[in-house]
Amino acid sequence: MAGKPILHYFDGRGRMESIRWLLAAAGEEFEEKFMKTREDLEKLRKDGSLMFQQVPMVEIDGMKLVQTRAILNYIAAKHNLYGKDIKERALIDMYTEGMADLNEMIIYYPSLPPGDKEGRLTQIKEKARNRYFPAFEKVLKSHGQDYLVGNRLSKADVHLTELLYHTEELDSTVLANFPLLKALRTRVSNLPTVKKFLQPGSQRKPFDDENRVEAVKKIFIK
């Protein structure tokens, strides 16, 4: 039997918690390992690990697979997270490519310098509340059904829902104008294995602060 997925990334949100996420909504347990210097990072590149010298890394069923997205999609496949047919991966490839532009301005707001980030916020408020959750509120609102697509859980919504809490973060009040979103954010977060990631004390990781921030520049940034 294959151990328990392996991790590696820094001791922090960035590219690796979509994983985190997702392996939790799927109830896979898993482990990691935290790169905390530059030199555990070119560790990873020099023993091979790292096909195209980055992370995330994750050991999972015998493989280092590396792309987030590669990553996603191979846990989505094996936990039936991934529609019943070509035409269901299709709607759930949509929705999630569609939302990765919010999410990559979110993972990198944090690092911006002290003077762009008022810009930014501006800019992911205004994305988020006229571009993106009224799309996916049409949706929900079209179909009438409890997720995305299919009328069962995917990775779609486990990806929709992250992205809800990390936009509240920044905009509370940013879901008032969408109940159908919220609603969506209520169902999935009662799923008991994505109760148990929301609960203090879980691999769960806050919202990467400055010292994180500094930490992490210190592993990437000669």
Contents of the next structure:
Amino acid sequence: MAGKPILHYFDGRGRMESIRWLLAAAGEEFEEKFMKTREDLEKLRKDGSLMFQQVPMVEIDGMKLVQTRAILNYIAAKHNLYGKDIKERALIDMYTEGMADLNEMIIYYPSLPPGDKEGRLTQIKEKARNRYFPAFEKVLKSHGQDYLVGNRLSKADVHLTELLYHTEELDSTVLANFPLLKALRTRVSNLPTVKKFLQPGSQRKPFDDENRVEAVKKIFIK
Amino acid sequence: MFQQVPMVEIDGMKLVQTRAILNYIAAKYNLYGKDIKERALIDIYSEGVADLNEIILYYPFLPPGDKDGSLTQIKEKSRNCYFPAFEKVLKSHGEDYLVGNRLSKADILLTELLYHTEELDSTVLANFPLLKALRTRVSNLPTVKKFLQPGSQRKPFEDEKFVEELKKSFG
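Complement to the form predicted on its own: the form predicted together with the partner chain:
The next block holds the full complex; its first chain is the one shown before.
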């Protein structure tokens, strides 16, 4: 297993942020190569490095992995963050996929035309408060354990912690009625690896503001 | 759990989220590779299939005005991006299956995708001999062969009448 993983993406959250969080939580140090121009993307495509011509792409353990879920699943399995058997993995997958559905709306929010933002924000708030957060609060309440699955840290807890922070950025009171989610977020945030990642100067990326969105559009849109 | 279907009751669980269900079934029946690196390849290929499948899945439900554009996109992506990528994988190792020289969920998902894409674009497989061979090989497995016969639980293409009925029930 030679060298640190290398993350190929633009300098922003997008679909790579979950991967950064999971590597950081797992304690696996990584490097980043940021695409700044369209030529950077085209070079990766011409190299044959991108199986479906898309990023994220992560060079890790001799492989060039694409597809966010494939990358996340590999990292989780490598670091024992994927449960102890196939039933625990099913629960972890189920919870992770629910989070991904909400996260999809949040990921695209910064790049929406101004006229569409309000409607999307309403949708995010509504789904977080009425569908997703109650579902996860209920899981924690049902077993009373410190983590979502199997009484130990898994990728589901790391993804959820990230999601809770990102949703709160858009809806500051969203966690008001979810004490167990708040407690989980605090617990995960206090793990040494995560605590380090949450500090200024880490590889965690800030909210994708308008400047960043404009810069990214230049790379991806002709 | 999230107020949506699919939901599958299996082995004492009520599983939701398509990927969670598929991954469980694959792991249960040893269709998920022999180690985490094979699983990573299977996941990459399955996710690529899912990206194209997403467009195909929604196609029957689009307003008539949007269908042309979507069909063009399906044809373009399958012929120029996805099918070449999978053909290249098969060519690179010359084996009968996508990963680890044995059947995995990736081969099954791809076989289904090849049939469904061909329904919308009848000549799409013309330049992909290895994909055609894989499809034939998987289709000849006894379990799959049975599933491909009339009267099985396999569902037909969602035509306009079906879509209308569905909208009435759920709308």
